[in-house]
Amino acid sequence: MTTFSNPRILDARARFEEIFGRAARHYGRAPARVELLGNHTDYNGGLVMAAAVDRETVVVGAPSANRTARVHAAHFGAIDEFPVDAIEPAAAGSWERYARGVVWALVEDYGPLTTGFDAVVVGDVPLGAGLSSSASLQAALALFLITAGAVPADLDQDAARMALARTLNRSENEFVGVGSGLLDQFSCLFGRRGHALYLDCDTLAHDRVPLGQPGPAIVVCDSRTSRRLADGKYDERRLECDRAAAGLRQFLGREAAALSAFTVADLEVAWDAIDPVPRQRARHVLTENERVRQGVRALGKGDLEEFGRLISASHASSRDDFENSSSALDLLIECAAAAPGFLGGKLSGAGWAGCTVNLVKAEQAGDFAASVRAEYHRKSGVEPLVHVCQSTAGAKGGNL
């Protein structure tokens, strides 16, 4: 038996023993993920740049002799029980339709599980927040799944991993009902410590780029308001860049089956020709991207100033074109720019409420988080949650 130090592992270990009555033979374990760069490009077919960071979901547990899949959420203090063959959906936007989800999906693409199983989820990842809880759960199932041996999968080889990602984001499309793009997924089970990802989400082209030594803090500042005032927002944004997109394609006569595939001039010399609100969300959208080819050159210089710059831009794009700020997520940033150690930062995730992402000198972190804790409580009334991160690697599985 391997001895964990990790105390989520321990924690999972030991609620399995109690509710199960036996011991766990297996676990996945997947960190939670920041966007750095390229805020609702990825369903556009655009670029991303994005890092694992170490919150973690943990999913411990071990094959059963029947085909019956129980699944224990700790946070939630339930079990769901479902056939591992015929996978009905629970309720929208519950875990549970998440977890029954990367089953399906795995089924779908690799095959039948070879057995039912038993599992316990813990996990930090701070929920409904912006930093990806959903793929992070995908991530640690399907880990402990297929190092259960209950999937035939081998993730030695990136194209393995993008095709787990693959898997786990058609969950979330088909099975849960979002139509979130590849990002969250991918970051999940590409994370490297010290680096950032880079992702090219038409072509699937991917890089690691190092975020230099040493590299900066990752901090999240939690407004601890709700999305669920912004509901219906996401899918509305998409609509609106697929009317940009038809706008571009009929006003150059050139087929391009995502938004990104036309640039800023593209934009600039149809501008007219588009209706206001579906070119606002473009302008985001191809400046986006042009923002994470900038990053990416940025990093690569070493030149994290530049690249604080950029991320900073990348929120006053998103408050002004694309309008999925909020006044509690612009306060946050207000109180982050005038924070020891600031480099840039902006809204994390679809928008609307939750969380920011900073980026800051590593040896200021501290002081810059009590000075956001300080202002936003002053200002809002409200003390933000605030995590101090650094990039970590991807999701991985073993046995206890």
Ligand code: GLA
Given for the second form:
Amino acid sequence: MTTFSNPRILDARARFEEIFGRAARHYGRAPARVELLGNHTDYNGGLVMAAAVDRETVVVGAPSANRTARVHAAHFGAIDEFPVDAIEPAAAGSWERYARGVVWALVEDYGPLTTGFDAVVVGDVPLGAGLSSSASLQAALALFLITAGAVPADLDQDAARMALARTLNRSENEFVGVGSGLLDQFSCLFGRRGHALYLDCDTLAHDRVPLGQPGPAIVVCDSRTSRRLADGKYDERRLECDRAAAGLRQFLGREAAALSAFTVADLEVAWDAIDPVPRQRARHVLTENERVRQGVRALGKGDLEEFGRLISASHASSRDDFENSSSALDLLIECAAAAPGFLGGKLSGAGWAGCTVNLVKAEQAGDFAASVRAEYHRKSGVEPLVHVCQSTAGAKGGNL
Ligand code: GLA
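Pass me the form predicted in complex with the named molecule as well; I've looked at the form predicted on its own already.
Entire complex below, previous chain first.
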């Protein structure tokens, strides 16, 4: 589909004209992402595998003659207006806070915007479901601003994309106030059709790894349980991981900064010296790093069955050691494992609620979706939302 027949871009352009009474001139668009392996490893300096998937956020707009930003979010039917040179945080947890945070961080890292702007945001990334609608919004808005010339950045090189990913992660950490790692912004910016993404969050070494021909479907199953119930748990896990790393440093007499500098063998040696909860969290993180290494090797050999098994092993480790699953997510995985075409499945992102991500043989994706819907409904009384996705390209911008 070309940019000009993309229904979301057409929709956003029409809305922009209606709201601002002039034509939009530039766009930025960014996909959603799923985490395939490496759950809660990113902020531990560890390894992750992810994929950008074909649900997206689109921002269209135009520079304005003053130094004000006006951003309309179609999903919420609201406009946020703020001065681009003195940005105050909006309400905690709001989309406005994310949008302002993007501008704030771009100004911090790239200098003052050359111009104010008007923009409209539309998209079909399910919100709060573990597909990182927030990073998708961040990347789409940033790409729009860069394409519009408001921010001097050239994203042709991967190094510049990585710098932008870090800026957007800084926005989330320092402005929005969420202590997340680099996974989400990296994935939205580095996606490639037919590929999984690999990232070493310590060295920032990264790669795009082919998913094979024909590639598997990536099926996201939404339990329709809300993640807000789990607020605070993410930070609690970060602290537990920090305590494990401190214990390992002390016992092994090493300077290492992050938990992922240690191996599973290190943890075995130090096991009795570390408190039970932190060491269990560490076992998850360190075995996850190992599963990512094995996952890259499996994809390199075109072995999707093995890759799927690693994904399912990741879920078991999250459930048992990291304790960030829930009965709804476990039931979704149980239903998926019994459905046709299933290769592997795990919870997606932070966990505790929201979605699972499943690797499914492409030709059986329809049957898989129908089976999970019916079985989960029969067992829980709730009809899950099932999204059959494909891996897709990373964020891009352009002129209209
Ligand atoms: C959330 C965060 C990511 C990552 C995952 C867990 O999605 O935003 O940075 O920590 O949880 O792997």
